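Next comes just one chain, in structure tokens: the form predicted alone.
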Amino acid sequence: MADLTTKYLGLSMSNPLIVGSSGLTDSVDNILELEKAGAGAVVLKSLFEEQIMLEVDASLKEAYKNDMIYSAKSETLDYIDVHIRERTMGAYIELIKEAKDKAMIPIIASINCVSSAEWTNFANQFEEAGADALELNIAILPTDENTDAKDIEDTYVDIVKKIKQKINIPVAVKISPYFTNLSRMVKKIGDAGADGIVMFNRFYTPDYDINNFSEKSSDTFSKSSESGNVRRWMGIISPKVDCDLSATTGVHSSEDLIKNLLAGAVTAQLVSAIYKNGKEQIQKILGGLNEWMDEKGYNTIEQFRGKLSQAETSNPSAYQRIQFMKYFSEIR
């Protein structure tokens, strides 16, 4: 039987696969059930900053409207603000609490921010919680046309310096592949004192019902073929950083954890799987993977890690091809 065990983020775990941020993760009682299937850490849904802002918000409008009771310089109106965050926080924090009380599996909490400015302020509850990591999921969609891409870059760079300012547990940036230099931004990142990235975010995609005229959501569950792009940039950025790297989005077999250890991923995270097969699909896929190692003669996934990444493959021009060339050229 092969030797499993593996350290992400200086977090001992017993083997590579994590469940990722998600419903999955939002109750100890199903942390508890993943950590029996076999899961070698959780990272708990996330609390997003965007929606505690638009829940302020609203609250805030509502109290705009009753003039007889509130005015622009009511105090209510700052009790409304921090009640909502407290309110939030608490509970998440109190999620921390039991799930690191009960489970024995590395808890990573996770913060879906847009800026720098709330969560540097709750980051250290999080470590006193008991949090063994934190995971910053940072989403900026630029819609606007007159903000600069450095601007953006410059954001997710002071929100992790800030943020390791606060807390000493380590930090994982999850991050999306939309970045015009995507090998640079990930060593910002890294240089700013990140632990780890988680590669890549997979945004909400809007879809339409043409025959209704209304938006919906398109498919919400990953497919085994995105991987690809995640297996591109995993091999090209895993020789060039000192930070554990994270493969996320189309994880669904031991074959898709096995490519994504061989391109350089220190650990892998799934949900779509989960929620396609069930949570026992995570020992499915590690039996693919004790069979494979078995079957190669490694005793330890260290013995292959990386072996394909482009520093080690003896094709590394293969990593930079974007164009089919060599297979519609010969279409007529």
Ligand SMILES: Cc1cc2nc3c(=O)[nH]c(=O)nc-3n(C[C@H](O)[C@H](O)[C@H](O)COP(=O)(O)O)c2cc1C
Second form
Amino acid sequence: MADLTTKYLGLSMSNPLIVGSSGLTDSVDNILELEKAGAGAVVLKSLFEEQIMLEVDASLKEAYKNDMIYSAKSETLDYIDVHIRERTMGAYIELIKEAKDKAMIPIIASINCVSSAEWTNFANQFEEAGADALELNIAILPTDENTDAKDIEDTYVDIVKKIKQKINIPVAVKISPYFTNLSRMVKKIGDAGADGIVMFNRFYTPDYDINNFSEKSSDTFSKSSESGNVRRWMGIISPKVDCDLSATTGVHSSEDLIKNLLAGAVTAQLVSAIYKNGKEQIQKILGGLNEWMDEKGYNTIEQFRGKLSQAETSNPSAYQRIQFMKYFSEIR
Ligand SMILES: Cc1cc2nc3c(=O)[nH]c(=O)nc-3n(C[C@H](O)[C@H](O)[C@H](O)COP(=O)(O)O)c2cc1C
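Let's see the other form, the form predicted together with this ligand, since the form predicted alone is already up.
The complete assembly is shown below, putting the previous chain first.
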């Protein structure tokens, strides 16, 4: 049996698989089951920055209740449902405390935010409740044609700097791939003090019902084929940054996990695979990783992590190729 132990954000984990932020991680019972199923850590379901402010501002509470608080921006972005609307910061803090009390694996709290506003003053409460780390899901959809890209990028950096001033636990930042120069952006977030980057957020995407002329949601769950873009950027970015990279989106099998590790990921997060196949998928994936490592003669993940990243691979130009000239010309 290979040694799968992993250090992510300075936290000791028995293996590199994290159950990602979702409804799977919103109760202590679920978390304990995930731990039993073999998860190396969990990221709790996100609390929204607006929810933190609700706790301190009664007028905000009123606006929130009347549905006035969500800008089109945040509304299009996320998974806001009745369930999450009902959760308060107090309940979230209790969740962290109880999870820390009962589970042995690292518990990573998660906040979904779009600004570095006043909510950051309350971040220390997550630390005090015992969270081992904080994952910031920063999701700004730039729909305003009058806002400069630099201003939006600065918001990410500001949030990280502010939070790092307020808390001592490690901070990971979950981002999307939609930046003009993603490598630069990741470097800026790292320079601002982030201990980890989670790549990539998977957004709600509107689809159409062409018979009823209405809008509907596209697939809630990812497919393994979506992991290619994560792999590309993991491979390009991992040799360039000091912080830990965690892969999310499209990790469904041991092969997906191994590929991300080969690209340089420190951990990988699972959500859709568990919704689709149950918690047993964790053991299946870890079993596959173990078998593959035994077959290749690896005792630890460090022995092969990043082996196919752009800096290590024998074919670095594969990462630069975005047009399919060679392949297209060969297809008849
Ligand atoms: C039902 C559901 C709820 C989710 N809730 C959150 C959330 O609260 N915060 C967050 O950062 N990501 C959330 N996500 C995104 C996941 O954490 C993950 O990044 C995304 O699903 C891609 O990973 P996957 O391919 O393993 O599903 C959610 C995803 C799903 C399917």
